[in-house]
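The chain below stands alone, shown as structure tokens; this is the form predicted alone.
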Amino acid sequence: MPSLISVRSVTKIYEAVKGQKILALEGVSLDVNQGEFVTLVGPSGCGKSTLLRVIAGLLPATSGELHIDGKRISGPLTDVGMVFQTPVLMPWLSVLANMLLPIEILKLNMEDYRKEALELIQVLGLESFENAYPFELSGGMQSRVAIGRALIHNPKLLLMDEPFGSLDAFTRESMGMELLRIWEKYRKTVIFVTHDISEAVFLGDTVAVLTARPGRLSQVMHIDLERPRTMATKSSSAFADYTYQIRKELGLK
């Protein structure tokens, strides 16, 4: 079966001040299958977020090619949901209105998606908060709204850029479990950026390891851990072995 996403020899060079060039990514090739949960891990500044934005069509690659569903991509995608490190909710909109924002932007029929938004609110554990405003929500609840907003138009692809990076450790672990529960239900193709090796292994079917800048793909590791995953997964010897191998790959001994 052909890959849903095919990244081929992608290089990205940024033009900095005074004409200086910064090589962010170099020769990255990666395949992602339909319904697969792929995590991108690597040190800060290695180009993980850059690669995610190239895949979303938000940044043009300097060289190389990107194909999604067999079609070459050269501009922003509509069939994608994005979740960023901070939820970026509109403070003047309620939970329900924030979740429906992509429907308004895409000029779709709002009433057609209202029922879907209310269902997502239930799935995300936000029942009775549909009329609340962002300042009334905890950090974890805001992250749930951001995930719901990304899923509302039923995209084929979900791209997540360190979505739990600003949360405390307890909430972050809780949101990881929540995300897996949602993924099991909807089975979207997910690419999830993180600098946390344990998080990458726990969430992913596949972990793609990027080197320090310029980001090069140094290893693609398939994670053979039983699903659905639980907190007990993290105490298994197989989990410890995967995290050790990735740390070793990144030079963390």
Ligand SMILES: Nc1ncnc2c1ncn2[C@@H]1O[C@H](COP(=O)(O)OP(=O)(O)O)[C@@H](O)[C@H]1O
The other form holds:
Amino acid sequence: MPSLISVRSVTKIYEAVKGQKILALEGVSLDVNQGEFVTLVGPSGCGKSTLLRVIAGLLPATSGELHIDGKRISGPLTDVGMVFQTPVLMPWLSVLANMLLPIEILKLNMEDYRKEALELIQVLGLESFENAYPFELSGGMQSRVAIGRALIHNPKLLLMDEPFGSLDAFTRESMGMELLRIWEKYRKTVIFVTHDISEAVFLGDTVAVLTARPGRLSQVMHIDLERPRTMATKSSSAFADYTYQIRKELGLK
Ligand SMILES: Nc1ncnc2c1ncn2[C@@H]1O[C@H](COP(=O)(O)OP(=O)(O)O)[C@@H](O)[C@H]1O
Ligand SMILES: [Mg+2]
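Return the structure block for the form predicted together with the ligand; the form predicted alone was the one displayed.
Zooming out: every chain and molecule, the one shown earlier first.
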């Protein structure tokens, strides 16, 4: 089966001020299958966000080729949902209106998607908060709205850039479980960026390890842990082996 996303020898050089060049990614190749949950892990500044933005078509690669569904990526993808480190909700819009924002931006029929939004609100555990405003929500709830907004137009692909990065450790852990529950239901193809090795192993079918700058893919590891993953997964010896291998790969002692 051909992969949904194919990244071939992608290099990205930023031209910074004063003509200084920053090699952010070097020769990155990665294949992502339909329905696969790929986590991208690496130290801060190694080019994770850069790679995600290049895949989203928001940033051109300096060299290399990217395809989605066999078509070359040459501009911003529309069949994609994105979630960022901070939920970036519109403070003057309700939960429901925030979720429906992409429908407005993509000029789709609002009435067609209201039902979807209300269903997503249920799935995300936000029932009875549809008319609340972002300031009335906890950090975890705001993250749920951001995930709902990314899923509202039923995109094929979900790109998540450290989506739980601004949450406390406790909420972050429970949001990881939540995300897997949602993923089991919708089976989107996901690329999830994190600098947290445990989170990467816990969530992913595949963990792609990026080394410190210039970001090179040093390892693509298949995670053969049973699903659905639970709290017990994290205390298994297989889980510990995977995280240890990745720590070693990244040169952590
Ligand atoms: N717009 C930009 N202009 C110049 N350099 C950038 C720009 N964006 C990111 N960089 C640099 O590219 C490298 C990779 O950045 P980034 O992709 O944000 O890493 P990560 O998400 O892994 O922390 C870093 O050294 C960063 O400083
Ligand atoms: Mg980043």
